[in-house]
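Okay, so here's just one chain, in structure tokens, the form predicted alone.
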Amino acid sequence: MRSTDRLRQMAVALIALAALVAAGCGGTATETTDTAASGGEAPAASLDRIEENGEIVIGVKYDVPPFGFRNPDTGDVEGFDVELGRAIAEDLGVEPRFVEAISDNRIPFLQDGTVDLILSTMTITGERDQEIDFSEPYYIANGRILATKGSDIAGLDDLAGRPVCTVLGSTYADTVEERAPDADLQLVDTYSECLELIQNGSVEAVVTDDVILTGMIIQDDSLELVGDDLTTEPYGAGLRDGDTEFQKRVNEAIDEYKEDGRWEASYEEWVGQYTGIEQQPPTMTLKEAIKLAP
């Protein structure tokens, strides 16, 4: 079991990474596999190129823990988006490798074989869904604010006129812009900028999935989620448009990854011990999910 001093450790290299994401990324992996390398047309993402490789390329969040961040102990990548990545590896007989995909590449590196599959905290939506394919929910997640302890920001009502943060590529700059178009939205490469920014006073909160400011409360104390619910968001595993054998394989690993108790087990570990909160596998459809988000 992890402890919580060890994830609060990773806000020092976190916030240090944030810097040389800003000064050089704009949607750049720090790791890329020699298809994307290459600048040709990116193969389908068959399970027997896959097979064959003996090898599946993740992309998962560095940065967002507890569901894709790298250890600043051991360099490891970790987290529930990058245990399940091991669980549908495992059952389709190859090796993972994870390479860090921020929100605004995530449907780039799957269109361009950068990577076979995302597991980056990525919710379903229709208009996404015109690009890409879905796995069945996997996760459920809700939009929440994130401010000071302290702060008299209660709900949406009080984001007016006032700096607020999230991230290029998440379904939020909308959600704020929609429900709260008075806030001075800034908007940022990577959710570390987003707790660098609020640490340091430059914004008074930040705005996306509640797990990912959990995250962010185990690193720092000082801070809080306020108000309701904004949003329900269904996460699902994404990979490319029309590979229909390959979406089969993805959702069996993760019906049985569900029903055999693995799922419980790492929710526990990454997220539960932290939020004190019960939570059973999700039951949501693929279609209930792009209904729910279009």
Ligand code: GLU
Given for the second form:
Amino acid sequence: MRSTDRLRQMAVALIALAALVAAGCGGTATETTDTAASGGEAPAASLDRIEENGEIVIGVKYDVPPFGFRNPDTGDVEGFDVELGRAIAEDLGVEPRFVEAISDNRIPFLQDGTVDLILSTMTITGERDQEIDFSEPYYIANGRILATKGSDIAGLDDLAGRPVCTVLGSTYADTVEERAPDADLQLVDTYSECLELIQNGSVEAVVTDDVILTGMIIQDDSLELVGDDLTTEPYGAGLRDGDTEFQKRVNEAIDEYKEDGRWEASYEEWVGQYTGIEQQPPTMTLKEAIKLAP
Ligand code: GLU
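Now that the form predicted alone has been shown, please provide the structure of the form predicted in complex with glutamic acid (GLU).
Every component of the complex follows; first up is the chain already shown.
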């Protein structure tokens, strides 16, 4: 697919999402998880369940191009996280089924068995590692600030007294509070809401991962990244705590994906062609990621 087609699809996806939100349908996971198991007894070991069902249920973002977003023409979810999810499913010999997992419900979704795996722009952190397990890092993002072109926001210090958007359940809920304590922090459920708020002038900046902000710039070129990198955010696949057999299989699948060229191809398709920045698959280990992450 040509990049102009992809850009158009991303823009259309977000317009469709905005319409859903406006219609009061939310855009959270509730409408997409109707057939997923939830609540009640502790879930069976993931690999047994996945093999028995012939499918792996993967939680991804639905409104975050270019990592996880719904293509309104086809109804399919697409993006860097989605492609990795398809590769893991293929490696396990089962079909992937994607459900929407926003930042605030992705860990509960793993814990209650709604999903088997999370690939939802999720940073590996020590705190999260207490609740769930992670794969080895599969992508390294950086925290940045997004502002409207021509604004006088050039870094963290300029956020004082200004309305700033980020998302509930994200690392930036803490980062902004700690590093820009005088900002007027607006916490919302989804990144598409942050985009809407900066577009209608309700906030003056959005703080989150560079790749998510790049997705916003692809949709609206009146926005730009400002200032330096704020944080390093190694992404990991989230798994239920203590499911070591499944963790090993997921790590093997990710290793192969990084080594055989599929990682580079996906990076170029979803990130590199927009940013012009070249990147290799991460070599950072899970232990290093836990030490380094915010
Ligand atoms: N990577 C950050 C996090 O996991 C921000 C992106 C997100 O909210 O998914 O919190």
